[in-house]
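A single chain, nothing else alongside it, follows as structure tokens in the form predicted alone.
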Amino acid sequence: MNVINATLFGYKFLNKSKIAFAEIDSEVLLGYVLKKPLPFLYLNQQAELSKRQKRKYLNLLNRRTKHEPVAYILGTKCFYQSEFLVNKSVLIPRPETELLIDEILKITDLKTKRYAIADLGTGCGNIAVSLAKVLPKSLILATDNSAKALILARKNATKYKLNNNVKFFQGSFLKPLLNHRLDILAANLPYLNNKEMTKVIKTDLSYEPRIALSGGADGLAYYRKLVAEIAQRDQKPKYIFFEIGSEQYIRLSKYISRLLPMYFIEAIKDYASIDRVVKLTKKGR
């Protein structure tokens, strides 16, 4: 079996199981098996696969037909122009979350001053590490309840030699950071509601940790808890950024305005015109 036939076989194999991006996934998995970048597949379509490579490719295709995400199969996921180690103990980084980083980086003096930035629910550390790569003067303080997630996050920080710029703490939300001054707070917490969670079964999401997806009845349970924690905190960040799901902004903004009246609130839309990031700016900061 050569490359072009393997790619065609993979596409048909995945398409039978109604995998959404069957063609792309078959190419990515084949490239992984061959340990070659995608351009190699296009330029070497007659290259033959060994028996071992064919067996491995079929094994990976079988895993994908069961909706195991490609990121978990490969053990990596690209995010904000960097590659992150991922496994089933963490949520797979999403392109939408890059918008949150873009908005943080719009803060005028961010690259010239030393800011203390909190990343709550860091998972694989994709937000913390991405910020640390472009903000060498700032200190990133990342928290997560999961010890397994923090092991992976530390590996990602080590991969990019950022251990001095990113500090990890195990614990819920702001509790590990009670004695730390924070200038900016970022959080991408679970925000799928109960109705959305019922649709997770038999999809790629079924492989991801439920605790990293489910945000309760309306998807905002964790954000309400976090906002309440911020309200009780004496020293409040100058800026706060939350990633949210569709149709959650109005409900969350009303809750924030009651508990945190010292902030201006605005919604940032993603490329699909969905309110994706909530930005809070402290009045008279």
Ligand SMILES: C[S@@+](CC[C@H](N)C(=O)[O-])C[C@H]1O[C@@H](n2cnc3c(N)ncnc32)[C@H](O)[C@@H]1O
The other form holds:
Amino acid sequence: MNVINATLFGYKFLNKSKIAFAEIDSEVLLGYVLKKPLPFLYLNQQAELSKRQKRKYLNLLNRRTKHEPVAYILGTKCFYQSEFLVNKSVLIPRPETELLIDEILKITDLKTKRYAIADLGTGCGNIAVSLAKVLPKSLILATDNSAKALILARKNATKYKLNNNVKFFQGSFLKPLLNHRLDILAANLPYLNNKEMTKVIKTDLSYEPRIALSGGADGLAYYRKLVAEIAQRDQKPKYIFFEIGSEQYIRLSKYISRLLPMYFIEAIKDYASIDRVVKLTKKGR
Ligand SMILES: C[S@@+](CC[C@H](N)C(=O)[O-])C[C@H]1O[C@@H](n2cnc3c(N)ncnc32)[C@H](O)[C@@H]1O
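To complete the pair, please output the form predicted in complex with this ligand; the form predicted alone was given just before.
All chains and molecules follow, beginning with the one already shown.
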């Protein structure tokens, strides 16, 4: 079997199992097996696969037909122009989450001052590490209540030599950071509602940790708890950023305005025009 036949076979095989991006997935998996970048496949269509490569490729295609995400098969995912190690203990970083970073980086004096930035529910550390890469003066305090997620997040910080700038803590919500001053708080906590969770079965999402997805009946259980904890905290961050799901902004912002009246609240839309990030700015900073 040569490269062109392998990609065509892979496409048909995945397409038959209703895998959405069958063409690109088959190419990416073949590139992974051959340890070559995608352009190699286009420029070497007649190159023959060895028996071992063919066997491995078929094995990966089979895994993909069962909806195992490509990122878990490869063990990596690109986020904010960096490659992150991922496994089944962490959510696969999503492109929407890059908006949260873009918004944080708009804070005017961020690059010149030493800010303490919290990343709650860090998962593989994608937000924390991406911020640390461009903000060498700041200290990033990343938390998660999953010990397995933190093992991976630490590996990602080590990969980019950022262990001095990113500190990891295990624990729930703000508990591990009670004694830390925080200038900025960012969180991408689980926010799928119960209805969305029922549709997870037999999709790629079924491979991702439930603890990273499910946000209770209306998806806002985690944010309500976090907002209540922030309200009880004496030292309040100047800025707070939450990633949320569609149709959650109005309900969440009403709750926030009751518990945190000292903040201006705004929604930032993603490329699909969905209110994706909630930004809170402390009044009279
Ligand atoms: C939606 S994932 C986000 C992962 C990553 N920050 C990202 O943006 O891709 C939510 C993360 O929150 C963590 N988590 C769930 N409950 C938590 C809690 N009570 N306190 C801290 N982290 C929690 C999960 O383990 C998971 O890693």
